[in-house]
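Taking the form predicted alone, here's one chain by itself in structure tokens.
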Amino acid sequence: MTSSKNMKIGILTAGGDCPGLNAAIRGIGKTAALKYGMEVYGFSSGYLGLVNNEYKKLSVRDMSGILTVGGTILGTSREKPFKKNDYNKYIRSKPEQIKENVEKLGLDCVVCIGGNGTMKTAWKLQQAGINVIGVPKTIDNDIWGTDRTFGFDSAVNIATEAIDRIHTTANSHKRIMVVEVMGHDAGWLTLFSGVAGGGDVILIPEIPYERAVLKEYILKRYEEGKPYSIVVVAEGINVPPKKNGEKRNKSAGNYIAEIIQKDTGLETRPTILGYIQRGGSPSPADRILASKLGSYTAQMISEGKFGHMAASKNNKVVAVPLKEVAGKLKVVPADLPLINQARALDTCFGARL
């Protein structure tokens, strides 16, 4: 077995950017170099860097001073090397190119930092004979096998601050304000920021909403002398097709704002937070989590725990098999205590109890 002092490792960041990526790169790379004597290489633009063999050797100096910096010094992309018909049949497939590049450089492990798609690809690379370890990041907090992903806390802070600011506009103009939050098909970010920001209505994909319930709740507030409401909407909620079956060319937030104004007659305005939720410096909690997962990843490499993902469970860092993570989505359970606590405060989730 190769001693850790002679090991070479590669690091890449794939998928969407989020706060904490540089903190994770720093945690992995500095621990690997300083504690275990490994050589560290950074691949550019996610899996595309592995395909095109675009990398640079990272010194400890390269990984210093980046803890608080947003984005990723390595760059990222949504390249999916195992996607069918994505390459010419007369040349080597992308997985073959990756394997050849990894072997040529003599890498003992490739660390793949990313979300669900990244973990799925990492597992496929492991099955193809390349040693990999996954590190979970996403503002969506929807990766199976870990209690929390870095990027989530920062995004909750950003979305909550936006909702706080929208409260004053809603109150000043006596409007219904709809705020659309990211999260794909999971409602973690919408739920946490909605509760933290005092949302009157919170709509998440995991709890199907009823149009009539929204109308009744908002009109009831209006009749009680509460002329404005804050409606926090997850981007992944169901937006029904038009009567002819044609898909609506509207985001979830725009659609909900439209039906609320139509059903209640109250002035309603949508706000789409968009990419602002993913940018900027990571929160202290995300810096700590990314650093812990990164440092533990270097330990996993030294112990030969390949084919696993570094995860946070019950405030401990643990190794979870990638085969258990790949292809799974962690959604908000309907019986989550936070939902019941929010309902006790008269928060509406768009459904009848």
The other form holds:
There are 4 protein chains.
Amino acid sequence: MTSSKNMKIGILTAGGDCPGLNAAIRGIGKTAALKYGMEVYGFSSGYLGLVNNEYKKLSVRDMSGILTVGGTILGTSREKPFKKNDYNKYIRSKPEQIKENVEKLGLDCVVCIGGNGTMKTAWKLQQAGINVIGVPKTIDNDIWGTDRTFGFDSAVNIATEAIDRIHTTANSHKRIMVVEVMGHDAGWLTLFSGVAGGGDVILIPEIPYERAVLKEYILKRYEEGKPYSIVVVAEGINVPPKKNGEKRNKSAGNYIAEIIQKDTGLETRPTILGYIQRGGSPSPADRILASKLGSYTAQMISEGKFGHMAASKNNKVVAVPLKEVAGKLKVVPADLPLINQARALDTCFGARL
Amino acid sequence: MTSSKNMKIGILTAGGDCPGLNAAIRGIGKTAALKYGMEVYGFSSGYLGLVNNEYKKLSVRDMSGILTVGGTILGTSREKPFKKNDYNKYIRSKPEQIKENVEKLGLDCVVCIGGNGTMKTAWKLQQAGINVIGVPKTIDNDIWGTDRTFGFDSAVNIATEAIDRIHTTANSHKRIMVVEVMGHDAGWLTLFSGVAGGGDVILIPEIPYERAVLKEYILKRYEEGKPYSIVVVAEGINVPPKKNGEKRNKSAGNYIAEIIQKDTGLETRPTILGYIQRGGSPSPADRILASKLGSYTAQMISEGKFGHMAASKNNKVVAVPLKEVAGKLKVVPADLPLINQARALDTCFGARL
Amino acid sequence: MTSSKNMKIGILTAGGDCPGLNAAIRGIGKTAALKYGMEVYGFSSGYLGLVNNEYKKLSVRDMSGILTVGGTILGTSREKPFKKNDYNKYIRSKPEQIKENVEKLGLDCVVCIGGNGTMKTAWKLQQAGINVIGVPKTIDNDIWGTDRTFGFDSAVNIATEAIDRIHTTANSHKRIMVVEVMGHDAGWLTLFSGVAGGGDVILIPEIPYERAVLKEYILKRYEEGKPYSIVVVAEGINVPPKKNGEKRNKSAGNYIAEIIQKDTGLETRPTILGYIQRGGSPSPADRILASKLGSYTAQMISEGKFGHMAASKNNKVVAVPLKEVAGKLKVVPADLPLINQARALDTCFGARL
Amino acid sequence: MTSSKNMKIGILTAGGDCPGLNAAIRGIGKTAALKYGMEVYGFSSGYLGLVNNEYKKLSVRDMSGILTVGGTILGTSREKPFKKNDYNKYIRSKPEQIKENVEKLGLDCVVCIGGNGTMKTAWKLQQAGINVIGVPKTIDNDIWGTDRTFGFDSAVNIATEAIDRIHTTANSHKRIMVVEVMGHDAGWLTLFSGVAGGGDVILIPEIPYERAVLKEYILKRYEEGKPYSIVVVAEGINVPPKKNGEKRNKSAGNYIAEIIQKDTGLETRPTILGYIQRGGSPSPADRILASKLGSYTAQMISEGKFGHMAASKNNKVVAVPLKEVAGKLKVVPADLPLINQARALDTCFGARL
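Alongside the form predicted alone that was just displayed, please also present the structure of the form predicted in complex with a further copy of the same chain.
Complete assembly follows, chain above in first position.
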């Protein structure tokens, strides 16, 4: 290992944007520069910048004052350089281009900040002989190997505030209000915002719901003098395909609102939270988590711990092999204590016990 | 006019809920009770409570501590007692039932807090011989005869905060983001949140847009090095009907996102803000406006100014005849200075000048 | 008047910072550049930059993306170039230096954004032969000639949110909580946040309070079963001087908390809101007001309306002669309807009626 | 152990109020009633209600809808029933009164929600033969035996938002801004909000500061072209006693602002955040933590785990003996990784390394 004093590193942010990316860039880059004397380069638009060799040298000043700013100063994209069908378009394959670019610039390490897809690609780059370190981010909290990802707490705050607002209308109009929260495969965001927002029903991909259970529960509440209910659903719950070969399925929120109104006869309205869940200034907890992981990433580089992901376990930062992370998904376990605790408070998860 | 000391008044909230209803109930009821010595009754669920004689006496304590609370402690509904097709269902018509209930309870006045529909019904009740006073509320700010309605400032705040968040994703992903804001007939909420949120394009029902203008403007920005744009659209802008006799049109937000992506080739994503715009604690400005109008309403009752609406003109509270208000709609005038001021800042309203 | 096409203008922000300054800079500068083809220069740190000739040319890009950003990109200071005791330090007086700098750069107009002191200085510059336009800003809302200043709504929001939080502790501990709000000479901010926050007592400089009235009111509430009260006081209310020639008086909040605890025997705690009231992103209403005034300022320049202040009257932008504004203060009139409306809701202003 | 079916439990909240108390009451009470069939009683104003036998039976409805509400529906006080100097005022001692009241009502357990003082008293009650369970709450996060207390995350959010606002003024005026954060003995809140808010200097009671280090650091920043700095200080840092036997020391924030201005010659302003840090609706993370601990407390009662505190360790709820908790304080360890990570980002802790 060379002394960190002369090291050069690149940073990129890939996949969907989320609060805390700039805090992480600042954490990595300022620590790398100030503590370890490294040179720092930022690649634009995720792996696209690595393929196209679009980068800029980042001074400490460039990385100052961005702790609280949403989004990413580097830009991001969903480019996947190892995707097969792109290969033939290029004289050289994208991975080869990346390798050439990294070598030309003389980078000792590329830090890839992103979600599950980003970690998978990072591991492939490492296998292709490029030193990488992964930094996990996502509002979905579904990255294997880390207890928590930055972006998640911010998104929980936004979704919970939205549910708080929806309560007002539900109570005033005595309606069932359905709120659709982001999360294709994992229900973390729906579960946490649902519990924090006092959702009466919480539907997540990991717990298959029964239509009859929904109906019974909402009618039971109605008979107990609660003619309003808040139903929080993940966008990724199972919804029947549309008839007639229509292109897209109904959104989960719209579908659940439809069947509740049909089954119970009670007025029901859906709200799809959408992109507001990933924008804006990161929460303090996410700023701290991103800063900690960022700072630790610089330390990992100085120690030559490549091919690993900076992770948070039991409130401590640790290095987890990317090999173990790549291709996995961290879903909500059925026996998560929070689920039973919520059930004890009469929350319905759409399933019989 | 009887002395206000022995007066009895009823209060109801009708139509869609919005922030400030409880502040208004408190303003009316506490002033009526404490300053004028009136007895105050609250009817549940809008005009439905008046038809069904569902009410409760409100003590000063009942009306305390609700200034900051969203929604309405009285509940609301969209019941329209003068709607023709309901007449035959009843031995007596709903208006007759209302009259009987009001007389039985000995009410000197019914205060009807609501939007355009509510004011229309209030005026019919007045014509039917029931003393009423209207109090305007709506997040749409579209009630004729008043400069501002409470609920509007709160909704502008919520929609603007959402647009602020959406900026993050637009910039990070270099995407066009379309945000659909509430407003069927009037574009006030879209215009104000669009200007406050720095929307690049603002589409309101009052200004017909041209698809070609949208395309040119967004491509011009792209060529100037701004590959992202925020497009804020009112839900009520004109959208072509669906083919094949499908039941509902596409939402305005989804439609505009589709045509922009198609016409410009740039990645475009829609977000429909939905019900979060009408919930939660009222903004300070709405609390003050609702309190002022409420307090003035009690004074109007004490002075026998029935058949009027409490309104705000040039920051002063005034009484406007319901006769003038009923059936009208306050839309955004084409020559509103704010529109030209926004145009000077390069905001596009979808139309050629 | 020269054609606006070749005009050159300078912008400065002076006095205490407040939310909306950047929105105003953007409104003035972008409109001036895009609509009127003017060249725009920004002076740093208020009148200090004008004295020291520290400026930079502002491109449209420099003035983009700052609508939502708190503070001022130009910096500010409390420099008063006409202050007598500074004269002798310079070979030429500061006003002469300013004149020379303005002429050297060839400015057609200097836009001075600031509070009462700034307007006073602007008027002196105009009299000294420099074309100026004033733009009013202050969280205190105390500038004569305009109904509202930007910064005020944002500050009302912050102070009201703080009062909302303080309610929690007051109720839980059954305490009297005193909240000190900014405002040396005018009580607007205290009055509006006090009414919006449901303050039980509101003390402003314009209404002299009596210690005995405070005591009676708080004890009356206690006897009615309300052992908690929220007392909102302006920092500028009259407070007795300290004994023994001590340098500073007690803060208004600390003093009022002390006398209430002493007079009533009830546990009382003060909170001084301080600088949080002037920071952060402007509220949507302030962004709109600052943008409108900014855009109108550019129009005023193009029309040669120098020596005026851009103002807001009855929701319309108008030009008011600086001569009328300079040296005046807009305080809360004793007969403001809001005060009587609050009294009708049992709010105490510390004075007998 | 009796079957939980017939158990009767009391709940009280003692010490300073903080966000999440109602969420905990709901978590304990609803789980106790709905899952375990217990009867639930709420004592008013902390241990005072236990001494004076002031309680009310809590129905499930009483405990519904309070998840998001700040403060405590039970009220709180700082009453310490074991304090020696109160003994003689009563025919029977307060602990004896408590015992009699608990036995008369037939309580199987008293749940004491509070901070360090509350846990100490709870342990004394347990030793006196009354079954208790402790539930830790405090914005200070300084309770031994649990990783996190509810109230802390909410307070970090409020303090960080305040620091974010203060940045605006610091940058616009090029000033040093000192922000005093709550925390007498432990610096957790100051450390977390300081890191999240991007504080340049963070002073906590656990790390003694040197005046010379402060001066050097702030002047170094000034010379690097950063004429503004944010200094975040805990109220409990060491401050020299006042001269002349004056009653109270200067607040930490005021003192630090004074010495910085004196030592560096740079304009410096203090802000004391005060009571806003403990009020308002709990953050989603605090609602979840309070609900989890609450639900687990009911389980502990059903299992007869008395004399313990419900705690959170490594994101899991566990029971910790009150004996181990009582009388201890959890301060920030000098080797906490977050401190070194912040140092790597050039944050100054006032001490030489």
